[in-house]
Structure formats: C-alpha cells, structure tokens
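For reference, the chain that follows is the form predicted alone, supplied as structure tokens.
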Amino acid sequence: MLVLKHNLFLDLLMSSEPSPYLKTITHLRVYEEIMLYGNFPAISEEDQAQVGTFLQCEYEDEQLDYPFEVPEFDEAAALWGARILYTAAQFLLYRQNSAQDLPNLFREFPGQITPGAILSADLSLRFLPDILIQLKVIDPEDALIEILENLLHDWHYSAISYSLNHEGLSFQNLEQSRCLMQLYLNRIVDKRNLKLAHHPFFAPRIGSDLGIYASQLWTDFIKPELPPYDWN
C-alpha cells in the first residue's frame, strides 16, 4: 500500500517536467542521495507547493511506524528544512557567494520549534550531517560549517548521527511529546551515540528501554549506576 501511494506520487511528477528543486528533494527522499540539477536555479511558489505536498506524503508514510500520538505535520518547517538542505548541497559544489552572504541564505526557522516542526523538518535535515562531513573534508575552516552546526543545535534530533557539541542543548520539546521522545531514544541507540546515551537526560530512559537486554543490544552502553526511568 505504501509503495503504491509513493509510486502514484512519482507518476504524477513524471507527468510534467518537475523543477530542479523538486527533483532534488524527491531523489533525496527516495534514494537517500543528493542529485543537483543546475547551479542555484530559482525556486518558484509552485515549486514550494509541490515539495510541500511531497513531504507531507513522506511524513504520512513515516508516521505509520511512529509510537504514541503523532504530532501534526508542519509544512512550514518541512519546507524550511528542505530549503536549508538544498542550499547547503548547492554550496557543496558551487561557491559564487561570499562568506558575508551566508547568514542571509541560511536563516533560522521563523516559526515555533514544536515536536511536529522537528519531525517535519527532519525529513530533509537528517541528511545535513552528511553534507557537513563533506564540507569538513574539503575545507575545515569553511564558514558554512559553523552556520549549519548552529542551526542543528536547535534541531539536534537531525544531528544524532553527527559529532555536535551537546553543551546547552534544550530537550524541552521532547518532554512535550512521547512520540518524539521515543523516536529520539530510538535514534540514539540506532546511531550508537554514546555521548548522548550517557547524558543525564537520556541515560535512565535508554536504560529503561533496553532493560535486561542491554548487555546484548548495546554492550558499550552498560553502566551499573543507571537508574530505571518510570514513564508513569
């Protein structure tokens, strides 16, 4: 059923000539690869609307595997995340703008960062760490690295696979949604992020999730002093 729904949307895209922006985002989501079609092509309102529709379909597919009550899709956050990822990918290959222009091209999200916004933006932002790694390989002093890391500091659910500075991270949004909290814990375990796993906020929760199977599921996580966490 999911494959049929996804294929129907792709068939719709193929019925007309999709924009470079739409093709990049759909290719990213389908194949988890960045494919660029031109050097900073203009993005129209129609392009934005089509990408928003596509990302909403992607969110609806993913949420079928989400636990507890799922936050509502936030189209504005999804489009912001897609635009940030797309622009960062462009800068990975093309550099026609100066470092002074970067803050204007990578502005912070103007809306409220809610659990729904975090999960919606993550549809694209989860791929941003891969771009950051490549930027560091090309030029560790690249000014764009700090800008993107600062953005991920507020959207750290998308940076669990990245060696982000965890000092000062806010986990308030996680406490507002059991769904987001559990997805965050799952991703910490999946990405084997020990630094986050041993953070006082997460350690008891992950210890409770792994339970008596912790030694089998994640040997490196084991800490005898970790107390169980009570969801009730």
Second form
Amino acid sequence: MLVLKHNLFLDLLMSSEPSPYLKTITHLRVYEEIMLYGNFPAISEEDQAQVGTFLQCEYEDEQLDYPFEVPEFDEAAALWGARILYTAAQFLLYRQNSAQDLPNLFREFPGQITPGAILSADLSLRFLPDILIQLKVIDPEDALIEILENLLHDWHYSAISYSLNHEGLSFQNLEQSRCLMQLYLNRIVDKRNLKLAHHPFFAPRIGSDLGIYASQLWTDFIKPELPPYDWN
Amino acid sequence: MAEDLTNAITFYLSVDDIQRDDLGAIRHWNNLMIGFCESLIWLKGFTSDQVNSVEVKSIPDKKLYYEKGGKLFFKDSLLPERNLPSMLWSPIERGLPVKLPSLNHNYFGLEEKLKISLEPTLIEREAYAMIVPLNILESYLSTAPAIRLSNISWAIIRPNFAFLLGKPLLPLAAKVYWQHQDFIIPAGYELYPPLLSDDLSYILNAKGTNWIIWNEDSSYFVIRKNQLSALSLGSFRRSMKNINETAL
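Please move on to the form predicted in complex with the partner chain, as the form predicted alone is already shown.
Next comes the full complex, and the chain you just saw is listed first.
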C-alpha cells in the first residue's frame, strides 16, 4: 500500500537516474530505513526541487490523519529538515570533516518556526532521535550529539520519543494551532513519554484526552505511586 | 451427618413386587442392595438418615425391619417378626433397570418450529459495540484524541452507518450493542430462548469468523471479523474518499 501511493515517484526513479539524495529520502519515507548512496554527494537545485515535491505529496497524504484545521505545507522547512537528517545520517557513517565544520553544516532554520513548518520538517526530523541514539552508542562524547540536541530543542515535536532536556521549551506554536497541539498530545501518549505527559503544560490536556478511561488507556499516567517529575 | 459406627443397625425394607415403581424415588441411592424373594422385593444397606427420610416414608405399604441375630424385627418394635430370608443381593441400579421408551415412528410433531426472537431483559451488561451515522462519527473524529480510538475497530455499513466495535465506547449519540459470544445484540435485549444461543451460534457462525449483528426486530446481518479495521481519522477519510470515488 505504502509503495503504491508513490507511483509517481517510482516512475521518476525509473525514468532517469535519480539523485542519491532523492533516493535516500524516498527510501526513508517508504521503508523507514536509511540507505546512503556514496560519501557526501553534492545536492543540486534539481534534487532539491524533486525532494520538495515528494515531501509535499507525503504531507498531503499524512494530513488525512491530522485533526482540526491543517496548517499549510512549508516547503523550505521540509527541505531544511530533510537536509539536516541526510547530513546527520552521512556523519553517522563517514567522518572526514573536522569538528569545526559541524556548526556550518547544521545551521538553524533561517525562516520562522510556524506550526506548518514544524509539521513539514517533522516528515524527516522524526527520524533524527533514532540517529541520535546510534550516535550515542558509537561515541557518547561526540560533538555532533550536542548540536543535534540543540536543533531538536527548537523542533521538539520531532523529539517526543527522545529524552530531551525539557527546560525552556517553547509552546507558543502549540497554542496557535489546535491541530499541532492535538498531534503533539497524541504523540506523547503514543510514545508513552511520562516525563513530558506530567509536564504542567501537558498534564491537564492529556488528562482531558483520556477522560474517565485513563485507567484503561494509560494506567501509568494516573498511577499515584509514580512521583510527578520535579520541574523546579 | 456422619454415621454412628458403634450403633450399626442393618435395616431392611420389603415391598410387594407389584409396587416396584414406588422405589423409583430411592433408586439413585447407590449404597442400597436389592434382592427378590418370591413376590417380595427386599432392600438393605440404608443409613439411619435414609431410613428416616421423606423418600422412604413416602413409599406406601412398605415393611421396614431391623436385623438382630438373624431375626427381623419391625422398626420400633422389640418382637421378632420373621427370619432373615436368604436370597441373592445385587446393587439397586442393576436390580431396577431403567427402561427408555422405544422410538415412536408415528410422531408427526416435526413441523413445530421455535421462533427465535429478541426480548427485553433486566440483566445489565457492558456495551461493546455501536452503530452510528457516518456524519456524526466524522465530526467527532476530526477533533478526537487518537488514544480514544486505539481500541476500536470499525466497518462501514451501507448506506451511511458505521459499525464500531471495542471498549471504551466513543461519546456519540448512537445505537449501543452488547456482546454475547459472537452475537452483537442491541443493549437491553437478549436472545430468546437463551438456551438456544449455542446452537444458533453454531448454525449461523460455525467457524467463529463472523460477527452476527441483531436488530430489534430479530433480523440479523453478518460482518466478517477480518473486515473490521482499526479506527483512525486517516482510515475514516481514506474510506470516505474511496466510497466517493466509486460512487462517481
């Protein structure tokens, strides 16, 4: 089923020799696996355009699952997210650049972080926590880990499955968009992230989502013997 | 009550042979032995409880003895009545066999039919399924938290209803059903006669692969269990898209 909806892109992949960048991103979205083709191949304008179209299709497909009014797709953010993920995956395998180059390669998103941007970038960024875990397994002292964690701190919707430092997270975007808010709560419950669920900002909202069925749906959330996380 | 072993009195009971049927009430006491002597039926092996029980007391024209030194005395009497007769003793089940009536080939009652229906009941059970109009479901789904849908599977029933199965139920204005085996029965009703539900389940749903959904008018329809899919907003919207495309 998943593969069928990408008919358009399979055609694209078949007709001309697709770029390694597009191949990696489509493979990631279809199979949820990282597949790298070569060491730091250059990304051309054309690649960017193709990946942009592909991500937009993905966004339109995913938004069927989004409640309330769905924010607009933000192509710049989606491309930025894909680029960050792609570079991080490359660094997982190849380490030829020195540590000084790292901040240049992982520059922050130049545009404004809107609910649409968060959801668009999340198409790729949601896989970043898995890469972070791999990086930590290889070398916990890696400078890249801190850089990526700092990035995720701004894009924390993509890091709900990751044990991020939750201090000073900005929830402004969540309050702007009910769609993003509901998706955020859904993901907290889905990933069973108790620490975030007991955050004073989310606890009452998740409580009202679960309603009187909390004991059936998520027992740990209301377990009295679990001390709530100390936020001070 | 435990038996008093120090006071083991052997009781005997005799009735006339033509009263054989009166012993039916005590035939199931398998500690009894039975013997036949001339035109009398003899029973022995009673416990003191059994001797004083209603079953024994209600046998008409019986003679109840106790035995001492080879003589039989009437119960509650000190005068010997007769000698202990000698005979062959056998267990009571064997001495009084049960006869089943032979098959009646001339029985013509086969056209009689049982009407199976749904009847209101006072027994309360937890609701497990609901049937809801698609538009009501849609407006709920578009704002619902995903976790509330996680235990629910669904299918579309033509023309425009959805069948939702699973607990906890969604907070919708809908017809509610409860589950009995593979039957989905309107809440407040149960199958009548209830004894037939196993047979009915076997006839309608021998392999257990279907849900049988009953209407209040005792009609039913069938949904295959593997036709249900997990409920989510995406699942709902994709299904509606499919329906609209095929309708065009």
